[in-house]
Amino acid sequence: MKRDIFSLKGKVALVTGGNQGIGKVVAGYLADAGAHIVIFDLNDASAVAEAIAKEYGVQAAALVVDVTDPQAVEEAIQKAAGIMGTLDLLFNNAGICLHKPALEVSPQEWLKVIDVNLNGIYYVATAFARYLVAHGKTGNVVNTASMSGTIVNIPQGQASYNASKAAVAHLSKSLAVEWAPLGIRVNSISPGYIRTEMTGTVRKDWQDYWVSTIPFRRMGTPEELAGAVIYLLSDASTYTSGHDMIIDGCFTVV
């Protein structure tokens, strides 16, 4: 390409939720498109970062981040520019799913689930956001949706799954707005069924139903979120956002 509009070279991207899954896959393709990574997890992603820096000769560092902690959550946005030198794209993936009949559901479970999928998108967004004004920059942000905000899975019960999905894809729409004048993009990605750690621990009976309602007849890859996330995040989408992606291989179509 004479221009290569899809490189993320010399961006330092931040992911949450990296240790494992969509955002540890999909961090190591940011960094093949050039980007320095900086991932947040609960857990210790040390070593997926060191594998990142080594395979794709970028720089990448690991924070331990609680993102429903919205202190916390400032303190790191804050160590990581200071490790990375500055921050230009954000990832904001962490979030977890409740396999659980609403009326099954406690108080306590329920605002789990939309604490860390929805509190910790708008922590984080905002918290990278504000980094990003007091520097004078602009920057990109891509929020992790599901197309459960759009349709309701079945033959699961995931009421706070669904409705906290459904928040993030809004939410996304409405930072797009409130931060276009400041040169801030917001967009989203809907993930269908996607084989990760998360959905292999589920009842197979229940994946096999998916599979069988899927017109891919397959479940997604994080490998095939990826293109979409470099698409949002680089030059290739400058005048996109505000945008909810599907990718879902035509589940919500039929």
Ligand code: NDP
Contents of the next structure:
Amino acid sequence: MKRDIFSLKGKVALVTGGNQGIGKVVAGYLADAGAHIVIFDLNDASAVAEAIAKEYGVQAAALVVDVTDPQAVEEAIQKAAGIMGTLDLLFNNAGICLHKPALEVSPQEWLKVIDVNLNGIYYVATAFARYLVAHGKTGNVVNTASMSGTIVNIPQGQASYNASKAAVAHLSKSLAVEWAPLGIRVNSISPGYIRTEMTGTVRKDWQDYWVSTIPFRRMGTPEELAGAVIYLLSDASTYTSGHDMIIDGCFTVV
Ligand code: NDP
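Given the form predicted on its own, corresponding form predicted together with the named molecule:
Then the entire complex follows, led off by the chain already shown.
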């Protein structure tokens, strides 16, 4: 390619929820595209960061951060920028899912899902944007929403998750408009059923039902999301902001 518009060379990318699943795999792909990586996760992702640094010859670091704690997030952003020299890109991806009928979900359980999936996304995105503005920089955010923000999955009850993800997609659009004058783009991806630690433990008969209803007749892999994240974080998409990219093997099309 003569013009390397998909390159992330020399950029520093922050990935939340990068200790496993989608975050871990996509972090590797961002490094392959040239980005240095810093991971925020509830768990110590040092081993993931070391493996990425070794395989792709980039700088990589990991910080234990609970994205539901705004103060901790703010401090971690400053610390990450100190370690990496700067921050340019954010893959805001940490999330949890609760499979439970709404009539059985306690207020605490409801709040927990909303806290991680919506408030966490907001705290990290705004702390990241504050850092950029304070340092006179432009930047770029991709939030992980879900196809569950567009459709209602069955047979499992997951109203809290679905509501949180619909909110993430609309929050992304709202921030995209607010931050357009600041040169900060904000997009979201909405994956369909993806085989990760999150979905791997779900009862087999539900997984079989899901697969039977996906036109592709299979779940996706985290690798199949990487191209979209690279596209949205790179100069290949400089006129794209406030977009929600659904990647779901046609699930929401039918
Ligand atoms: P995983 O559970 O495999 O990975 C999520 C990571 O985020 C885990 O390492 C988890 O730690 C971490 N995490 C959870 N809560 C917090 C927190 N409060 N602060 C910091 N880190 C946290 O999930 P996936 O990789 O499957 O999902 C990643 C994202 O993609 C989520 O937002 C999810 O909703 C979304 N998504 C997933 C789909 C799928 O089919 N897998 C489909 C559509 C969207 P711990 O393990 O300790 O909880």
